[in-house]
Structures are given as C-alpha cells and as structure tokens.
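As structure tokens, one chain now follows by itself in the form predicted on its own.
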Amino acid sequence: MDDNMKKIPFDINYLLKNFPTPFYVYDERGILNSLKKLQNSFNWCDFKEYFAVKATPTPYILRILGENGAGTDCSSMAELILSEKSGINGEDILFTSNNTPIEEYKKAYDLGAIINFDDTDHIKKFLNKIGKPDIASIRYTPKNAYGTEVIGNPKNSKFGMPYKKVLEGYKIMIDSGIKRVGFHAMLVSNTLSTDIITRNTQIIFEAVKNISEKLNIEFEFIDIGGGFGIPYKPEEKELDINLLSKNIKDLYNYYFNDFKPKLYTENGRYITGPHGYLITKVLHIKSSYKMYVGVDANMANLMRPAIYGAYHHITVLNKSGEYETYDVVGSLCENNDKFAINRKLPKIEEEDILIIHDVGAHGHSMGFNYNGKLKSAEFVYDGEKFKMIRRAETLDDYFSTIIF
C-alpha cells in the first residue's frame, strides 16, 4: 500500500508554522486546469460552464473562475449576492432553486440572470409578482433515469417537473410572451462513468427534441447539469471527459439538426474538488477497542465521511511504511464524527500532521457550529504565494447574533 498515490502540490510548511490547524488551501493553478480542461474538451459547440456556487461559495474563486470563462450556478440569496460580488452578473448566472422564496426570484431577476423554474406556479408566481423574466428554463426530471444512487430516485426527487408539467410550464411561458427559453435538467451526482453521463444526456435530448416539435420551440440552450465525478481512491480512474465530449457530440449532431442549442453544464465538484485540501493535527492517540487518531478538525469542518459515507484519502505529511490500522475521529459529541474507520496509515503520533484529499467541494462549505466549534480559514496558492482568503471564525463570531 503506498500512502503517497496522492500528493499535495505545494510545501505548506510556511502555513504550519504561521497559522493554527486546521485550515482548507486550495491550488488556484489546478482549480483553473480543470476548468480548461473541460471548456478545451466542448469547443465543438458553444459551450458555458456554471460553476455550483455551493460546492465553494468562496469570493476568491468565484472570482478567478468567472476570470476565465465561466459562470456561476446559484440556488440561494447568498449565493447570488456572492456572484454579485465577485463581479459576475447577468446571463453569466443561472438560477436554479426549488422552494423559491420569491424575494429570491426578485434578485436574480434584477441580476439579469437566466431564470430556471423548478414547478409550473412558480412561473405563474413570478409572471405575477415580477414580471416577465428576458431568459427562462425549466428544469426536468423524468421518471428513470441511470446512475441515481447519490441523487436519488428521481420519482422520489423533490426536484424539478415530469414531462407532462414540463411541457405545461413552457406553455405558460410562451402564452406569457417568454421568447428566449432553455431546457435543464440535473440527473446524476459524482459519477466516473461516461456511459451513464451519455445515456442521460440522451434523454435530455430526446425530451428537447420531442417539446421542440410539439411547441415548435427553438430552445436556446441545453443545460444537462452536472455530476461530473473525481477520484476520490487513489486506484480510482478520471472520468474520461474527452471521450464524453465526443459521445454527446454525436448525440448533438443526431438529435439537433434545425436549430443548435448552446450547451450548458454545471459543475462543481469536477471543477475544484480534487484540488482542495484539509490539513489537520493529531492531538491525541486513544487505544480502546481499536485505536484511534483524534485530531483537531471535526465533522463541522468536513461533513461528507459523516454523512455519506465517503471516502476522503488521508496522508501523513512526511511520513510512510510501517503501517497501522486507525480510526481518524475528530471531537464532536457524536460517534459517526469520523474520516476514516479502518484506515491503513503510516504509524502516527502526536502533533503528526494528516492531509485530508480532494476537499476542494462540498468540504469547508457544509461546516457547521454544533458543539460550538468554528469554522476554519481558507488559504489558496497561486503558484507562487498562499493567500489567505477567507480567515478563520473566532468565538466572538459565534456570539456575536446571540442576545444574552
């Protein structure tokens, strides 16, 4: 077994001895790698990515991504004022949310952005309420889809609309005078297979080319989500985005021959999750019915191990061989607050730092306070300096909404 299948791309000794444990850093040059490698892999179609502004809602990186051609996928009040922050406005924002408080439909539609409606009254709230939005969408979710073991069976999704309401919606929509629509869908989270990427975005199609006919519709864009997988296990292949990028060109090229979509995808994890990491300190080594490794982060700090079950890849920094079996527990009042159980690592010890693996999305973003524990600090490295670029919460954070 070799702990060092996973590396970190840069020397954090100077954050170790100028900032406590533990914080999230960043690899600005990887996160914008992938990013390319994405736009490079659809440059035979007129392609946007919407980074999920959930997987990082962090300023700095919505910045740089939106720097380099994309957009922001957003679900939340927040998140749209994130976007707005980091300079990205307009049709550069999609928004895309389920049980929309309309005082959220009101911003994105002063934003500018393109509008995606989860439910047929939502489009009759928001005609009524607001107006008429320039760019609009609906989001559909047929009864199968493939690959739904993270997001679900989708007739037991609360997300997005069945054919028959979809072709109701859009409807609505062109009785209303809405000239310019897309088509979304999201049908599969975090997957490495380009086989069931490509099957989905075949249904998508089908149901685009099929209320295309029926409305006469000529829909602007394609968004077919996102769900674009990393390689959480070291043995663990990357999702083979060329070849993807190929087999729905082919699908493009068969179903769209009238008129031609732009094609939309919003990712997130694909984007910056290989490229995010957790670094954190062992504090203590228990030995009871197994050993464990205590150390100073927590599940408030990184939830997904707790959750879902999933697999962080964890390295010792500057240590291997001799190993050991371990639980890494961090020290919430809670027992499933684990990164690893049955962990093969090298023999640890006290003030041993571990580096916790593609954390880049859907890490330092689900944190929480139980236990009144505090958020960490973000740092990115730019390939030459780290930048801190979101400080660490401090108690008198935590207090500061309370009334005593």
Given for the second form:
Number of protein chains: 2
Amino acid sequence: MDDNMKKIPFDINYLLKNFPTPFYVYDERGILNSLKKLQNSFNWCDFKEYFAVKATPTPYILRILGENGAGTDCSSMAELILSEKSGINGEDILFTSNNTPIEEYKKAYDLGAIINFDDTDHIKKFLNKIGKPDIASIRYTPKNAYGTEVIGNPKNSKFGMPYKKVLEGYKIMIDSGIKRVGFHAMLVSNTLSTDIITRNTQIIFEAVKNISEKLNIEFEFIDIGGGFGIPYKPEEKELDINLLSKNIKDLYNYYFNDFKPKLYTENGRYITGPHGYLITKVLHIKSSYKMYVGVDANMANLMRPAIYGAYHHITVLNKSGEYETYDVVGSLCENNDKFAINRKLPKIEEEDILIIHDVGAHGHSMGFNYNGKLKSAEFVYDGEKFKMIRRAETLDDYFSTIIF
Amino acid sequence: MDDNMKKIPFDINYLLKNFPTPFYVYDERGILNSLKKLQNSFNWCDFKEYFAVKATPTPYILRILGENGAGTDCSSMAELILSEKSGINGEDILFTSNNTPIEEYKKAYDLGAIINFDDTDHIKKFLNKIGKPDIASIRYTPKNAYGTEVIGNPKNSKFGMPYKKVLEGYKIMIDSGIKRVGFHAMLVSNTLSTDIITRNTQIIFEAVKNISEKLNIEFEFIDIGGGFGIPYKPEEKELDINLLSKNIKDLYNYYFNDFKPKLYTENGRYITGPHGYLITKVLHIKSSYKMYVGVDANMANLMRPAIYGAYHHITVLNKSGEYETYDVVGSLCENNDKFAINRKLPKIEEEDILIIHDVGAHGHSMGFNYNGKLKSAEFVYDGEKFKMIRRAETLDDYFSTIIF
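With the form predicted on its own done, generate the form predicted in complex with another copy of the chain in the same format.
Up next: the whole complex, starting with the chain shown before.
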C-alpha cells in the first residue's frame, strides 16, 4: 500500500482549531472535476447527469452541480424541495419514485420535473388526479441483468416493471396525449466494470428500440441509471469512463438511426463519493482480545461499514507506515459500530486525528440517531476557504419531537 | 397460523380518524405487565431491571417504568439527559458505555449514576479527571459465551475486558478507595432459550466468585445484562421466565453464601418489544415479477427487517385469512426497504391499514432520514385513552441543520 494514497487536498488545521470533531469536509474542486470528467466522456451525445440527491442531500453541493450542468434525481418530497431551494427546477429534475404518494407526484408536476413512472397504475392515477405531464418516462426492470450482486436480482426488485407492463404503460401515456417520452432503467450499483455497465446498457437500448418500433414513437431520452462505481480499496482501479463511453457510443450508433435520444445518467457516488472526508478524533485505545481504537465518530456519522461491511480507507493525520492492527470503533452501543476491522495503521495515540475516506456519498445522509447519537457538521473547501454547509445536530434537535 | 394471534389491545379508529399514518402506538398496560412479570419472577432476590433506553428512548415510557420500580441503562449523553428529564436519577441509572468521552462520565457522575467501566484506562481517567464514584462496576467479556450468534463472538467484542484486565480493574478501584462495587456482563441478544441465559449467568457468577475470593471483596450487585428474547414469529414460544429465574436462583444459591449480591438486568426488548405497533396505510399495489404492497411507512419508521432481515408479524385491520403472497415495501429508494418478503396475507386493497407487530423496541429509535424520509409520531394507550408522546418529524425538522 502506498502511504501517499488518499491524501487530503487541503489543510484541515483551521477546522480542527475551530470546530469540534467529528465533521465532514467535501472538496468542491474534486466534485466538479468528477462531474466534468463524466460530462466530457459523453460529449458525443446530448448528455445530462442527474445527480442522485440521496447520496449527498446538501444544497450547497446540489447548487454547484446545478451551476455546472447537472440536474437532480429526486425520489421524495424532501428531495424535491431541496432541489427547488438549490435553484434546480423544471426538467433539470427527474422524479423517480416507487410506491409514491400522490402529493409527491403533484409537487414534482408543479416543479415541471420529468416524471418517471414505476407502475402502470401510477400513470393512470397521475393522469386522473393531477393531469398530463409534459414529459415522462417509465422505469423498466428486465428479467435479468448483469452484475447485480449489490443491487439484487431484478426479479426481486420492488422497482420498475417487466417489459409487457412497460409496453402497456407507454400505450397509456401515448393514448393520453403525452407527446414527449423517455425511458429509464437502473440495474447496477457501485460497479467498476465497464463491461457490466455496457451489457446492461445494451439491454436498455434493445428495449427502447423494440418499444419504439412497436408503438411507433421516438424516445426523447434514455436514462441508463447510475451505479458507476468508485475505488474504495487501494488495490481497486478507477472505472475507465472513456472506455465505457466509447462502448456505449458504439451501441448507441448501432441501435439508433431514426432518432437520437438524449442520454441521461443518475450517478451519486461517482460524483461526490471520493471527495468527502470524515474527520474524527481518537478518544481511547483499548487492549482487549484485540486492539481497539475508539473514535468520536460512530454510525450516526457513517453507517456503511456497519450495515454493508463496506471498506473505507483510513489514514492518520501526520503519520505514515504500518505498525499495528486495530479495530477502529465508535461508541455506539452496538457491536457492529466499527469503521474498520483488523486494519493496519500507523501506531495510534489518543488525540490522533483519523481521516475516513470516500464518504462523499451515502455517508452523512444515511446516519441515524440510535442511542441518542448526533449527526456531525459538514464543511466544503472551495479551493480557497472552508464553509460550513450544515451545522452539527444538538441535543435540542434530538429532543425536539418529544412531548415531555 | 392462528388468525387471532397478534391482535391489538385497543381500537385505533380514533387515531386513524385524527392523525396521518404511519404512526406508532404503545400499549402501556402491556409494557407494565412485562415489567411486573420480570420483577415477580426474580422476587427471591434483591432484583432491579434497568431498562435499556436505546430500545425506546421516549420519556413517557421511561417515566412509567421508573414509577414501577425500573431504572435506566444509559450509554450516551442524550440517554442520561432523557433519564433525568423522565425523573430517573442517582443509582436508578446505570451508565454503561464504551470508548466514552470524559464529559459523558462527568454527567453520569453528577447524576449519581452507577458507573460501569469498559476499560482499566477509563477507571484511571475517571479517578484522575472526575473523582471517586460512590459505586461502580466493570464490564466483563469472557473468552467464550453461549448463544452469541446475534451479538457476536466475545473475542470480537469491542465491549468490556478479559478476566485478567477485569481483575486489574477491580484492584485499581479498591486501591482508590471505591467501597461499593458491582459486576457487569452482557453476553447475548434476543434469545428465547433459558438454557443459554442460564449457562452465561453461570460464567458470570463464576467470575464474580473468583474475583471476590482473590481480592477479598463483596460485590453489591451483579448485572447479568439483557438479551431476554421475545417471540417474533407465530411459531415461537415465549421465554419461560419462571424457569429461567429458578435456574438462576439455583446458581445463585450455589455460588453465593458469604454475601448476597443484588441482581440486575438491563432488558429493553423484553419489556417494550411486544407492546409497540406500527400502523401504516397501503398506498399502492403493484404486480411486477411479484406482488408488491406499498405502504406509507419505510425504513425511517422501522429498519429491523431491512438491516437484519428481521421478521415482524403483519396483520391487516379488519381482514383475516390468507389469500395472497406479497412483498410489503416502503417507498425508500433502496431495494431492501421491505417489511416482509413472500408474506401470506389476506387479499389487500389500497387504503387498507396494516399493523406491523412487536416494534416496541429498536423500532422507531433506529430509524434514519435517508432519502429525506421522516420519522413518525408515537402514541401510547393507557387503558382509557391515547396520548401523543412524540410528534411526527416535519420537513422543517429535516431542513433545520442545513445552511442554505
């Protein structure tokens, strides 16, 4: 392992001096670079990335993404309002939800969002109770897909519909007079394989082509979903985005001659994942059956290692080398509240600062308040200075819904 | 399966008419009956139950438990303050934490709580920075325990200490002049086997006996932990609490002749688990590769099925029989947001009310706000009327920490 891997692109002394740990820091330049890399790779078509809000539902980040050409992929009332408050409106919002309450569809409609339907009955309800959306799509779930270890077998997916129902759905949409239609599928999660994404894209393009011919319609866009992975472990290699784009371009040219659909993605992790850092202080070192490093962060700040066994790289500020094997743990009263198990790290002392890497997506946003734990503040570094973009939760926040 | 199983002990029409679903309802009489059952079983000794606050951190419930002879088992600042605000103070609080910040020890000390140490270094720090606690104990983690499938092998536990360190810890405590000492271990979770708890209790008693003889001290109490299970599935049988108590009494009489320690437990689930109900409305029924029942609750209200694959019984209000096989799902944008998979239920229609059972512990308290989802209100039924004891979260709560 290279000690220089996973350096942080700023000096956090200012934050450490002025704010209590734990806290999150995001690298604005890194986030925008990832967005640009994705956009540049797909510049051979009319491309748009709709950022998955759930990954990092923080308006500052949504706003800078929006200013740089991204839209938002929303799936709840809160996310729709967050987008709106971040200055993202209209068809820059894609609303993909399942089992959706009618008032959320209404809000999406009022914002002028692209409506992505999860069921034929939803289309009927929408037309009946709200009206005719200007542009809409349907979520397709094929019988099989590739590389679905993380996201699960499509046949067990609560999302989307099989081919026959999708076809039926588009008929309903066309009959109702909806003129502009798109197509949607989301088949993998966090994959580093261009091959897997390419093969799934082919499944999607094939379905689009078939439905287009059967119903004699031109699709305005195809949303091939998200799930582009990032390397969490030192030995993993980045997704080859240029190769992926080339593969998809070949497929695109093969399938689409009559009409040229726009191409959309809805990545979250790929854009922000590598550019978020959880900064936490060592409170205690314990020798039991193993060596434990106890830090002041816990599952309230980051749940991924506990619930998925996810690997997050950890470095120790101003220390290098590998000297000891530790479990790095939080103080939550659950034995799975561990950020790393049997991890080799430089010899750690109390008050050391640990940096937990690649937490820019599905990190802070997944935290809970179990055991009365509180979520941390979030900062962004814009290349010149740090800005607080979310304050830390307080005990008063935690108590606020209780009727004493 | 008996259709009459898992009835709800109140009429929820009043709540359904006046409050939006989803919401939680707790049965006050059921909770107090469970507490009394536990207390009565152990009435042969000086027994006290310290309720694990994390299970149901709601002051109304803590208060009624406190009024009926229970204390609280706390492990964070928030839980200490919740106890205090619920009228529970002094040695009615047991503070068991790991990797503990000094300010949390200080708060526990100021409240007069029993301090349960997780490491020898914590004892030294406490004595050095805070002072001498009136009464304290040490958390023991033996090399092996029985029935640790849920809680994990003790050798991988971040909690407590091996025998040698425990011994060293008591020496430090005695040398410092702490006169009143207890003993603590927590070795299983959610077990229905009297045998498993008995055998683990023997491990604990054996250690107490040995340390008592080695150091010539009398232990004032032994906390044998929690983990008494409840039947989640229709075919499971209740823990035989009277048999368990008899077994433990035999052990107690065998091991303790010179001194008679008080006996403490720190159950959460056993007390409140069966007496909480999550009430949710069917929003949508979808036929895809399977039949999906979409409800208005999701992982924000109850995470156990999604993260543990936990079984929770579901009944349909005013319907019986088994007619269809469904996945019961929430609308969170994660495919594991499912309350039940392949569950046989009466034929369900939109607007039906589902009751998710046995959610009185580790239910509401574990919820998160991922995807912008909001936690629900909590009510209690006191035998005569319903009282709201926690209001539902609002979007303003969700937005409250954001710096726009």
